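Just the one chain here, laid out as structure tokens, in the form predicted alone.
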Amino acid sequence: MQRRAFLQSLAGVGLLAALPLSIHRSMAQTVQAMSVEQLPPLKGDLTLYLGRGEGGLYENVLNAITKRNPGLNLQIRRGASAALANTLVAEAQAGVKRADLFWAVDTGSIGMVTDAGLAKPLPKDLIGQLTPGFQYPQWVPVTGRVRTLPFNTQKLQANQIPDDIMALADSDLSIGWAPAYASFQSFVTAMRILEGEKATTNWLRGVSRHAKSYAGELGVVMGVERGEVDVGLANHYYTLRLKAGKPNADVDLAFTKNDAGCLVNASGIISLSDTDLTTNFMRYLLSHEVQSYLASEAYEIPLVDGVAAPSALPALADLSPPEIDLRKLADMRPTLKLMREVGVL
């Protein structure tokens, strides 16, 4: 979907054609994504705390929603998701309430706010729109992102890459990673929760012996494509974005199974005010149009049924992510302590 077409459709110029099913199509308890044409108009004042991310694409979504709903007065406070989560907790402790909604780019920040008891419960019909496994009573996952192993196709074939993330430490592959990057730290947090601190420490030490560090995960993928390293650790969309601009790029994706290496994380939104307006705003983010736009432009994974996943990415039902409460990724301090002790930070 092109950006202009999305903005027009969401602003009310017409209903988009239905897209084929791609995620958990056999699960009857999942509700088909609704069109914005089926949603009530948004009227009133809302303040949204918005975590920065996705190169302005979330801003495009918000602009289209406000254009479609001239009666909505949407005020936005922008910042890093973790910083905004800390602000929300501090405001609550001071008896101050400024935000009605919090849209974060990582579930760690979501966990900070829900653990503080600030999130309002959500109606079952809203939760029921989400893919099973991503249904939470106090927050709404908006789109997903899966951890992957991008590899250089001139050096390797997919079957040469371990499907167990822990085995990577003992391989002879050169590895690109971005230890200072928030997504990587969430991945290590998941590993610490699933495998324990000792195993995670040993893994970090093992990988560090043949790893090259990059400032971010797009840099990791570019380093893999240039042949600087054999394989990398990165969220899926960096590879898909690179290949969208360079279809013949020497990089492809491999996936591990049932471990932190295949963690499906999510951006998410919390309602901080118990009103119909906040709930209905969240419904717009789960609409067919918004989910399709974020899948086609941001290459994120839609989490409602009836919306096509990004091309060149396996359907969510065909992946093998670990079972983990994503809010637990908020427990970042032990992870950072461990990474500093190992010397990768």
Given for the second form:
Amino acid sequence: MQRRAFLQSLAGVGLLAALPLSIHRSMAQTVQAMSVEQLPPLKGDLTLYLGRGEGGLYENVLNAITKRNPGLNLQIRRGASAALANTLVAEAQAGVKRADLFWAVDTGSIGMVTDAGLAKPLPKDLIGQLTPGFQYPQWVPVTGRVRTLPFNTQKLQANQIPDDIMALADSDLSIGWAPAYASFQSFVTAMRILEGEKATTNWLRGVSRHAKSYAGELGVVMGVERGEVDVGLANHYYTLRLKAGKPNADVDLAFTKNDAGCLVNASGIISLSDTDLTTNFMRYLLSHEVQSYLASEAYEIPLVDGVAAPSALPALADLSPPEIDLRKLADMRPTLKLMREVGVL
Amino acid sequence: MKVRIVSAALALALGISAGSVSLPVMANGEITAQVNNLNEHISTYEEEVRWLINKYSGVVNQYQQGDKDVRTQALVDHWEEVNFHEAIETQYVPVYALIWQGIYGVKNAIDKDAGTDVVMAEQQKLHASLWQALGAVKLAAHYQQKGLLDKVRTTEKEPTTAPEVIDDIDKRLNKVVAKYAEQLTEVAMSLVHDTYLQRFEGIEGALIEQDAELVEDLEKDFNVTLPQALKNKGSVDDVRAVIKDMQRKLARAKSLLEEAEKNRKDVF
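Take the protein just shown as the form predicted alone and give its structure as the form predicted in complex with the partner chain.
Below: every chain and molecule of the assembly, starting with the one above.
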């Protein structure tokens, strides 16, 4: 009910109607998400390196998989995604292999491991389950999150917000951002790749003149809702979760078009062992049940066909994210250098 | 399972760390096997506490006798020498913080040339915290022998559920007071920052669905109130008060998240 009300509010300000159908991804190449009922039982030993994630929801998924598959002996090592990626690379350099799978919350960590040549190629039928644009030969995006512009509904209407992220720097809007936050840095990396260093530097300088910094992106969304700033830069799910807890919150979402401002980033999993067991484990994560669970409970965007996005969010096909190889977002060092030079870090 | 519940209840009653205690970095370097075998070392700890009190009394007496060259750094050095230090740091961080607070209470009073009544009042508090610590370690040893306390680990264990994350935040906040009392303000600041990013940030999305105002309060505590209390160099009691207030809010957050988890739908 709360989510429906939020959807109605989005429609009410004309946002849904205004969203371009600029993604013309061919759905013909995808197959419908499979049910776990169609999947083979998992039997044997698996070691998973799990990046710290959504407050226990990934743990719930793993518990459900192990409960359903009593023959599976799943060992889990937990930590920050970037730290685990470094560990995997270091282990490989030392000639040690402890992990069969790596489930990371960000594509930067995925890129580190694939760049080190540790990821095993995946079968085409598995890749084919994913939405076109999110099909990669060596890793499986599990769920997505889109960059958004949460705005204060007491101060603004959706049509007052630029649909070009670069135009935000020259606007009169006060902006909330979280420069130290990993998702924000991935977004700036995408901008750097798409627009170049000079344009990104100018954008950071321009926005910083009317920006207020927050520690994290939930803080950004809450700052927007309180009216401390007009508009923010944040992943979509913070606003959805705030609206779930506070349905009358003075915040809605706006989206830019075909630029880093509406980047769809993803969590992802890599197989480090070339076995049916690792592949089949990944099939469970792409199952209709797991994808639906993560969409409804974590507000993440399903990346398989036939599973609905969180109800308060436009369908993926109705968004217009830029074309970018998400693994390139691992190239964070030039971004941090640039942000330091501009003085936003 | 039953043992675990008893362990938690005892710990709650006694204020001793139940569950897996992870302390990868200690004030005096790596922890030793002693902390998992407290009972064998109780007599040593008792001797150390008496030795410390004797040493501290010596410093205070020297000051009372008008010796201007009294070396107050010895108060810190003596505490860092004893094995009892790691025993209390691993078992009951709040009293560990009180000891540091007491040491610097005496040290600062002497360094600032305070009256002997002020110095003696600080000394009393320090001695009381040392005895309190010895009591806590003895109780911990007792329950450790009965197998009711988990081992102290040398590597960090990641919490896997939201209530576990909140328990971990609670312990980290106790360490913030301890580090501040130890006058390691930068370490305390880093601990707050890391606790926010590595722990609180992971659960606040789920929490905001339950109580948006509570998240707002805790966001402000983590990012404004507590860092300012540390930066402003207020008293240890001021910092402890901020943290106690946060811990009350976190207790409410824990019960909300436990309830939410009960109502969460199944994956399959």
